[in-house]
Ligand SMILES: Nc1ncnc2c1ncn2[C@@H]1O[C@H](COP(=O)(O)OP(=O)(O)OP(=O)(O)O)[C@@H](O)[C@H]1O
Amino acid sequence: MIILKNLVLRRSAKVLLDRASITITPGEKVGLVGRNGVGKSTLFGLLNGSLHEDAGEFSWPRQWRLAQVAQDMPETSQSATEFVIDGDTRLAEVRAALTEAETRFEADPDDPDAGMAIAQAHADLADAGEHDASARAQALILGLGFRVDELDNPVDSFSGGWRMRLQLARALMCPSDLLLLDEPTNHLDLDALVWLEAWLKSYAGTMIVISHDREFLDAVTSVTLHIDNAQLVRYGGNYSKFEEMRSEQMLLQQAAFERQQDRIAHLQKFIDRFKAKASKAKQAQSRVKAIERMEKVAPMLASADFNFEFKEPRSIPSPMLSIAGADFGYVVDGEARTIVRKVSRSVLAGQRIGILGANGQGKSTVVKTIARDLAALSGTITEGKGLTIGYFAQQELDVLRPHDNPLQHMTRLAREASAQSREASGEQVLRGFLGSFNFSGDMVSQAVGTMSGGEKARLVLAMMVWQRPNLLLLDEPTNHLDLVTREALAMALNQFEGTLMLVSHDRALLRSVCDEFWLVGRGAINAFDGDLDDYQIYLLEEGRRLRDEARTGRNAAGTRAKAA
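Output the coordinates of this single chain in the form predicted alone.
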């Protein structure tokens, strides 16, 4: 088991854990939660051996094998399949042992130990799963959203987000007793997320996961560790159960605090009344000592919540836009590549549309086309008069300048807005506005390129709010947002008076803010008649269908190759 006893962890001068004690038993699935900056990733550093405790005791079974997702961006010309296979550390050890034994045998063919070592290595290879390593690796890769024709592509040919998926597949490939996952869902679409949940539910080892996705935590964890005020508190249950128990705990603590304050006020009233009277001096002094001896109950101070709201749009055209016979796609080297064909749909005022679809089916292409980043390959898109689009790109830096700071971004935005509406905004107004999005002090002058993903996301939200859009296009807006900010976003979207189109793998957000769904798939856009539970079933069935097709295609290719 994993044991932390009176543990102290520091980062520079900041104490992240102060005499924290906790036990995790083998096989438990643990969600590690807490606000950004409280020390979740630092605790992972202790568990993986990259950091050491500053005081106290920490132990876990040294025979355990550890697996975790490497955070570095892989740079290699290895194929995706071989890169993931190399994540199987047991297989890699046995392969190395076989190579060493063969080298010894080549140097001295009469060495009986070398021959025995080769035989043992071959037996160990069979036990380590050499025969199906490629199939196991490819099942992981396909499950995480890659296409069959990408299995043999070099790792270097993929974008950053896809390389991080390969790092995740590599970690899952590793036979492990302890699996550490730090925000594993950040680069996943909903179809890959549903697959990952199913895989993790069948994982036999101990797992600790950091995530800001409440439905993911609910699905894969049964224990929650909460870091708060430099303490680790264990709750039996998933994230929803943790929230329920913590709310009850907060109410009880606040009630105890208020009762104690009443008791202290009563004692203090006696002290103030009689401390000057000689006949009552001893009684007054005893009450002073009673207050001093009293173990103080802390008030239940709620953390400073982050809230914002969208301004009322200046106008709300209806329809917002009309699409007639349009093909969506993009142009590469002068050649048009159509992803979605013959789209004819209208977007009306007040609609709240969740855009669903398996990976690679064209969700982002649809959003980018409506956002005017891509032109329709054919057909027409007619915008309503006064349409103002607020666009949250999947990659925040698509709309941010890394060398500029938040104030420069807002100043430029305000200048453009004042040119259109003649509403001038001074620097103090902009600083105050940024402060409402938690950009205060020196942060307004910090280069965006040095900010965290969550800070960039908040800046994009601030810029969108300032523009007073009447159509919001959000493509994976929660990737870097913590749970508190996700809640604030959901509340703001529910109060938004315009039209919303949302692509997200955060099912809690989709359930909270969307009234209807469009399904992008098999080259078309159709209304999806069902809820998100129905959609998860659809995704699992679609994934099975695609894997079966892939298996059939590869078997046919293998048969043709043998015949040739």
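Keep in mind it's a predicted model, so treat the numbers as computed, not measured. Between two forms, the rigid core is the largest collection of C-alphas that superpose within 1.5 Å. Numbering follows the first chain given and starts at 1. First, how it differs from the form predicted in complex with the named molecule.
- Taking 2 Å as the criterion, Lys311 counts as shifted between these two forms: its C-alpha moves by at least this amount when the rigid core is aligned.
- After superposition on the rigid core, the Cα of Gly129 moves by less than 2 Å between these two forms.
- Positional change of Asp531 between these two forms reaches 2 Å or more at the C-alpha, relative to the superposed core.
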Given for the second form:
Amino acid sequence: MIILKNLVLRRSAKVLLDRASITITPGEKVGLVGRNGVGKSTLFGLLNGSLHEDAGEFSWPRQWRLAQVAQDMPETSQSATEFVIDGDTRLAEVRAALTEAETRFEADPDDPDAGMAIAQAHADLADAGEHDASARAQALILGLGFRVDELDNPVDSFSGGWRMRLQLARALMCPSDLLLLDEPTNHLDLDALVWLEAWLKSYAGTMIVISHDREFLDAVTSVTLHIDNAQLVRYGGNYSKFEEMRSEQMLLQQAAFERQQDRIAHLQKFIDRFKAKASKAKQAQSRVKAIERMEKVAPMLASADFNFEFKEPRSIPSPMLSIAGADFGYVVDGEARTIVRKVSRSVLAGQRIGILGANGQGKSTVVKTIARDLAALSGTITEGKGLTIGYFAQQELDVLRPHDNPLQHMTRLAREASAQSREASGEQVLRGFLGSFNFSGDMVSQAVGTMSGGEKARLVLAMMVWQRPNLLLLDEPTNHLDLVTREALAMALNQFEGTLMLVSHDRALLRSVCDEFWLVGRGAINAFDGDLDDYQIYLLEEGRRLRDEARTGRNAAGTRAKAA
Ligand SMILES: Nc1ncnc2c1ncn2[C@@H]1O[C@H](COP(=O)(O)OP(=O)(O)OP(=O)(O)O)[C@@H](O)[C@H]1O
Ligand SMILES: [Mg+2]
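What's the form predicted in complex with the named molecule like, now that we've got the form predicted alone?
Starting with the chain above, the whole complex follows.
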């Protein structure tokens, strides 16, 4: 059992949990939810031992094995498969024991202990599932959307988002009693997400998952822990059930609050009337006490609304861009790798394009090329006069500098902008602007590196709005954002007057802001005529096709290997 008792958790001056008491029983599947920055990831820090409570008690069974996704970007030339196998800590230990015994044996072949140790290690390896470790690892890797021909590629040849998927696979590979997942769906697209849901449903241990994705939480959890106002409350249901119970509870609490306010007003009236009267002074006094003794019901704070809008663009060129006979892709070791061929399309003023495509087909490549992060391999991209691109690539939050604070980020932006437009902006203006993005007085001077995922994403959004773009290129902008902020983003996008190009696995967002779709697949970009339901069907079929291809490809590779 995991037990928190009167637990207090602080980060610098912020009290994140104030006397939280909670029990989680073995085998429970728990969703940990709450607004950006309430302390969900920090609570994980407590559970995995990297942080300590500031007061109160915390305990969990010491014999439990913990699995979690490492947050750092792995840098290694190990193959993807080996990297994931190493996630199986038990297997890794036994392998290490074997190597050690073998070294001893080589040093002294007559050492009887060494011989024994080798035999023992081989037995342990069998127990630890050595024989099918590679198959298990590959099932995880493929499930998370990698292609068969990528299984042996070195980890550092993958992009950031894909390396995080490998970290996830590695965590799932680890035999565990407690699995901690902090927003595991952020780097996944639809088919990998569906696969992960199925995997987690059959996980036997205790699981706690942080997520802002309602559908995902509903699919994999049956208990919800909610952090709000430094209180941690447990609800016995999945996310939808939690929302239902919470709104009921809010109504009840609001009613109780109003009743109490009536009663206080009534008592107060009596006090006001009689406090000056000697004969009634005592009664009045006892009513003052009654009010003081009352356990005050808090009013329901309407959770702080958050809204923002994009500024009206200074100009709207049309066409925004025209792409003529362009090939998109990467240059690796001086060699061009084309992902999408012969693109000839124009992007016009006011278009709202959703960019669709299965895993790894090149959606991000297309967006990066238009954002000038990558050069087109051939052909031309002509930009309209006055084109100002607002590019949001959340997977690489590297537009942010971890040691600088939000105000420093904005000051830098404002300086660059004023060099172009001669509009200077003072600190007060910048503070006000940050305030409108919910960065309060203290937060404007907090180092970005210590901020929560959602807070960073919100800052990137704010910086983009400041630049007053006329073309928005958004690549998975809702990752890390809580539901309220996502809704605010959808509203702002709907009112945006420029052109929008959006990659997202958030179907609700695509549906509400895009009115045409491009499909990136099989090396080309085509207009997609259907709606999102058709797209879902397309994805399933495409997934099947790719798997079939992979299978025949693998068979061919297998035959080659045997022949060799
Ligand atoms: N070292 C630190 N110094 C100051 N504040 C910190 C530090 N570390 C975290 N915080 C603050 O503590 C709060 C909780 O952070 P945490 O990462 O736990 O939030 P979260 O609930 O996981 O949010 P998100 O949904 O955005 O991931 C945030 O407001 C964050 O800015
Ligand atoms: Mg977090």
